[in-house]
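We begin with a single chain expressed as structure tokens, specifically the form predicted alone.
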Amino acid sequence: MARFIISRFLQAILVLFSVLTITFFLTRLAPGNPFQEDKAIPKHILAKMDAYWGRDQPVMVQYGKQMWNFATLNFGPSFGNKGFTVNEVISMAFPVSFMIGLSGLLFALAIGIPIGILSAVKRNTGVDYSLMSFALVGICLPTFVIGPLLSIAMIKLGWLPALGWETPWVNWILPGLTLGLFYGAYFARLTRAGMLETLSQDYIRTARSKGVSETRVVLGHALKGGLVPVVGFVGPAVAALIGGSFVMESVFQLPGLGTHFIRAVTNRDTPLLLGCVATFGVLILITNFLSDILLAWLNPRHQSASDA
């Protein structure tokens, strides 16, 4: 296990600076100037301040000043929110996203799991039939889609507060289920098909002919293994959330990290874009790395093909 998770540690770390490093040249071969705004700028301006941030030094030496601030945590100075750092922005802004994305994640699991047992144990019956119909339409449905649907209803019935971030201890309630809608259903399909091949197994028949009641079977004998699928999804899941978090920030209009970065690509600001990339990239390996971990416990089959 030890050699495991140190090489999923090392993994984590390569495919980090990777992604650092694509996103930084990526923004210097993007056209535009962080400092041109809508008015026009002399261009001896402009110069002034590029060597004022540095942006007229060699590009190397600007990368390699960006991996230092990424490897001490201190991204500098925000080029499109004046006064603040972008440290400053990810702190006040990651919240709302971390919020958002684990809400979502827990409504996801909250609604696949229980639906996918109860189809694998009703196999072909009416109820498998309509679960799994109630999964394939949130799967057919976007969150774009469910959002809206969401918000017009929560409008109408007055039951939540629709958009904003001005109560947090509620708003994050429709974006997180809108989410969790949408994942959810993958849950579901994924768990019915887990418990499905797990129950199959001759050591499930093994216990039922010892009479062992069926509740103890399901959930004490075959949990375990009709779960593997569903964790295993769960590392891609995370980083589809994140995405989906962008989208929700703009449909529920929230001061979430998703909506910097969209500005951040907008503005060319560099600093920030790279420290929401870092962010949400190490959110996604940390995720990634744990779901390999409790995979490894609950498969030690996957780990011994892993580190093959």
Contents of the next structure:
Amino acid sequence: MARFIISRFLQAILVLFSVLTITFFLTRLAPGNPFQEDKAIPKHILAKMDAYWGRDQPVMVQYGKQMWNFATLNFGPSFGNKGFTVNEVISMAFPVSFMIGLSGLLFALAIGIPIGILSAVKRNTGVDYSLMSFALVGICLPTFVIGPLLSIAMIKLGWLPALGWETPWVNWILPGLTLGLFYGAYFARLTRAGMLETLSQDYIRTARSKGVSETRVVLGHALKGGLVPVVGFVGPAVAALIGGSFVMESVFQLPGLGTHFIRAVTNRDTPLLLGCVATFGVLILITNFLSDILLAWLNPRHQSASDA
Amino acid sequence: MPNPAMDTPTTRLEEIEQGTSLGKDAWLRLKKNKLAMASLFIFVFIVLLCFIGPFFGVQHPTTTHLDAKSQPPSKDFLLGSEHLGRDILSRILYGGQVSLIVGFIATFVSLIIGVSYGAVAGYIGGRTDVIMMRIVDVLYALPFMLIVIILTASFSEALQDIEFLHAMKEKSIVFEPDLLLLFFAIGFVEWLTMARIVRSQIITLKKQEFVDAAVSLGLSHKRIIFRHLIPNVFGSIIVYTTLTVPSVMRLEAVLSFLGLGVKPPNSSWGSLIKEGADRMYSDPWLLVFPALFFSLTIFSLNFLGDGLRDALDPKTSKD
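Starting from the form predicted alone above, please write out the structure of the form predicted together with the partner chain.
Now the full complex is given, and it begins with the chain already shown.
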């Protein structure tokens, strides 16, 4: 296990390093200058600003500096948000995105797993078919359609605030639910497939023949194996949830990190961009790491297979 | 029924290679699947509507009617008009062309990369295979959405300056240089699963006698891979391609929704949904109709892909 964890950790560092490197060179290859505004700025002033921010140095020197900044977790000042450091921007915006993403994931699991289990237990009945068609509808309706529809429903009904982040303790519900409905549909299908496979195993038949109650067979014996595909998908789901939270921020007008990220790309705000990429990257890697460990625990064969 | 053309050895070989009976079999099975057939018809209908519909007296998508702003569906504007009085039906049809073109071309790019990568890795095997698939594993862990956004947003300006693309834009209603970015940015991130599927199939295929026969005939590796192995994986490739198109279209829609993909005055279903979402309270038809077209297309492609999977019965997992 220790070897497995160490190798995964080293791999995570390598991935993070390559992502940051790709990001840095992509933004430096791209034309445009972060200080360019609609009104043309005289060349010598631009040159001075470039010099002030260290953009006149050789690219490799800048690259080294950025990497060092990353290693020391201090990303320096943001080009686009004057007067703010990247760390400040991220620490203000990240909690919003994190809450949306986390609530989305929890909603998805809470919706998807029970539906999947029920569907597997009642397989090939009306219940199964209707639940699975519901899940397929969920997969085909993108979040940027569900979100506006939920939001307009809330404007009409007035149960929850439809937009914004003025009251954070209720504002996370709608975006979280939107993401949860969408990814919950995936989880439902995965849970159903996993449960069906596990329920056909010999040890389940043994348990049944010993007279264990059906509820215990399903929830006590089969669930652990049935969840393997779900846990395997949590890693990719978190990466997708980050993209989804960008959409949610745009739909529900939330002050999250996605908005800053997109603005940083269009403004060529390299430090902020790298800061965002590093934050998202670390988040994805941590989840992948946790889900790998969880998978190894759920299914020891998986570990030896991926060790090889 | 003896067919004289069948008597020449080349056509007979061709016949065996192509395996028409397998394709016919699959088609018969697909025809029995009502859901998949309905999806196929809906999808073909939408495609025809988008590409041929505009020839039947639809307005130009960017013509404004300032005397008919934000009209609900009526005789003049079948699906309503938006805040500048542009016809929604026409914008949906031309926007659909953009969405579908991006969906197909980006999928095609990912298909080329994924199939060749997977086939080469599976065919060579050994250490090369381990390294190549390890790279795929690592790429799977990357936050793709971020890279795609960086690619599309950073290089959009650079493409505007290319003379040739500019000329193309002048000639066509739907083309804009940004589309090229979408083709490649999305294509470069969507090939991973295809590579895995093709590789695992090639590994089982390459142990079979016909490959030994090809090797002993002295055929080159390139010829064996592309003429003998890959045609045998066509089933899985078709199935997975059908399922890739909707996910590519969704990615394009998300990008356009965020204002990074297709930009105004051009439109795609994603950007139309965004415009609709911004005005959904006062003019709900702006959101409903583009969303309907988009969801129906995604829907039908997913059902069709599922149906094809059952019909062709490849031994691949859903992943």
